[in-house]
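Take a look at this one chain, the form predicted alone, written out in structure tokens.
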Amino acid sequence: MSHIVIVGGGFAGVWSAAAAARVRGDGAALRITVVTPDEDLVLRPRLHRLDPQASRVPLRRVLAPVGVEHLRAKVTEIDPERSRVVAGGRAVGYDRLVLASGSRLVRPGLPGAERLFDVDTAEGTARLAARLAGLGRFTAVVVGAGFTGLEVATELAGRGDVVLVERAGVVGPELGPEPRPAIESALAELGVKVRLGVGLSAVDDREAVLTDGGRVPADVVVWTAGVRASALTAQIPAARDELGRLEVDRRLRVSGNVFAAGDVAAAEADAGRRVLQCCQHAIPMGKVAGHNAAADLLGLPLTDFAPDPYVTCLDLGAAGAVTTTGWDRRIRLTGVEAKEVKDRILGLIHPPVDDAKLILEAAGTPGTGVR
């Protein structure tokens, strides 16, 4: 019996597995397996509002309904010239390997690294909103102002006082100009005090100091400044971009019986774009890829990845949201009306659960999900 293994358990893994049981049909011999030490799908777009629990699904509930395998265990190893993955130090043999390890937080060598926050996993929301719940009234002190940082700093300005420290010469940087005038007056409106032009150098338990040698009086400092793709695209053969993400043609193959979907592949989007590291990419490229991989298969026809229109939604907690369309970020809507697409859009990337025709349908369709 053919055999895929996918290698990941956010967005991008749990919708190419339930896009390859999707080909897959009724009646024919594909064994599917996802490989990830998690219990659960973190719908990492709502960990900014702090809640964690509210941001887990349990894998079972997606996987199970559609003849999907769970192996909970760490990947520690890809072997493609042997076709295997190792995972909790057992070796699994694969005919078509998707791989959707996601993207993780670059944490800074700096003294006192080991205070920072981050809203980057389930683990580190709960950590930061069980520190925040002993606390009051806090200050605290967000590094990164690009869309988590934003994100997070806005939210935590409805409980307490907040400072956004940005590298760059303003909010926002990769967001573009047209959006920041509405993200500018959202931050005044709710009191956050910016710091442009510096970093971090150090943390302590009292406070953060700046590059500038500032000091911040800070009960707790959340570091969001950037990302790279899982440690495991450098164990493929193949040529990977400036954040490590592994580059794939339009069918989302890495090449021979490998394909990469999410945060780990670096795909055209349109007009010579690529991807972002956003679960409005994710979902459709883990459609594609599991689609792609199961049809390898099963000689059935393939498919391109070809994405929606690029759109953002950035919420700025009390003050109502931003949304834009396109690549130079065209404002949409501001306000209360952007919060409650937000809040619509928070709601929509939360798979089916328990039912495997809604699975197997929704599995078919466009990604819904807007970074």
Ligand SMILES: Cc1cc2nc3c(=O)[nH]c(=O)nc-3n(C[C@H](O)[C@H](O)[C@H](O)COP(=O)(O)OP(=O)(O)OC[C@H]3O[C@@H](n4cnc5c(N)ncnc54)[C@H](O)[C@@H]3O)c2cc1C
Given for the second form:
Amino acid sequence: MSHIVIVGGGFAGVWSAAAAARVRGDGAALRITVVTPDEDLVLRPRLHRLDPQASRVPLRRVLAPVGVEHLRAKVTEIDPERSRVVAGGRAVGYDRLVLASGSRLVRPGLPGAERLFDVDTAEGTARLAARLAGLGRFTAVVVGAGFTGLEVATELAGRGDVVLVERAGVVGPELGPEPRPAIESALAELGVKVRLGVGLSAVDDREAVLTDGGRVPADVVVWTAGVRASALTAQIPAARDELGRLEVDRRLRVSGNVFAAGDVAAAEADAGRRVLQCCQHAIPMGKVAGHNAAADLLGLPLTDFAPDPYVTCLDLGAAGAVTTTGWDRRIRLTGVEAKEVKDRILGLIHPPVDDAKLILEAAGTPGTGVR
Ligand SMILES: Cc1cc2nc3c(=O)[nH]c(=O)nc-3n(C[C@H](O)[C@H](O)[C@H](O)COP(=O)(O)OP(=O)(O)OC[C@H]3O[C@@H](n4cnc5c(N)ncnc54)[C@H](O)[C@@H]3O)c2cc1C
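Moving on from the form predicted alone, kindly provide the form predicted together with the named molecule as a structure.
Time for the whole complex; same chain goes first.
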């Protein structure tokens, strides 16, 4: 029996599996296995709200109803020449591979780095939430004023004194000029102090030391800067971009019988842009890669990846949110109205569970349903 192996149980992996199961239907002899050590799909866009339990969806409730196996193991080796991966010390052969092993925050090598907190994983968020729970009103330094740093800083602002540190000369350097005034006024409204043009050089249990020599009292220092694709991408002989992502074609094929989706894949989005490492792209990429892996094996037509137009929804804690459309991020909504959109998105990224019909239907709709 032919075998599709999907490495990773995040958005891309789960939706690859469901889409492959949809193509298989009832008749075809096709085995589909998701390999990941995790028991849960982690809804990473919820993690900044510091409720890690609400960010977990048991994988068995999405995979089992649609007849997808789950091998609970970490992949340590990919051998494309022999079409096999090594997981938990055991070789697993594949006819098609979908690499969907995602991304991880890169931790800096600075004195005290082991004291840094993060919201990159459910475990990281649980550790931060547990630390804050014991503190009452706290002081926090958040390093990096990109998307994640802004969301964490504004979330923490209601509960403590927050300093946001950014190496660039502006907040949200990658978000562009359009949403910046809305972000700046939210930070001011929430009392978040901003230190621009400086980085972090060391951390101890009472303070953060900045690159200009300044010292900021901090019960917690949260690191948010720099995300890279899973190191497994290096085991596939193909071109990679500066984030370590594999170059893929419109069908999300890397080459031969290997596909890639989500944060490990540098696919073309629209308007000549590459996808971003976001679930807005990871979900539809997963659906296309899984569909194509199964269609390729069954001799059916393959489909192109063509994502919905790019949108952003940045959470700004008690100051609401800001939603934008397009790559130049034209503001659509701010404040309470934008917050309602954010809350809706955080609900919509939760996949249907337990019901095969709903899961397979959702796997067949392009996009995230998040618009
Ligand atoms: C705090 C935060 C906020 C975010 N907010 C947003 C947002 O508002 N909007 C948005 O669109 N995106 C947001 N993102 C980004 C989004 O979460 C990611 O783009 C998305 O999770 C990528 O999905 P993925 O399936 O490619 O990878 P991941 O979610 O990283 O999942 C990868 C999976 O692969 C598994 N894996 C890794 N290595 C191995 C291995 N060796 N063997 C087996 N399995 C392995 C992992 O355990 C995991 O199950 C946010 C991310 C964070 C951290």
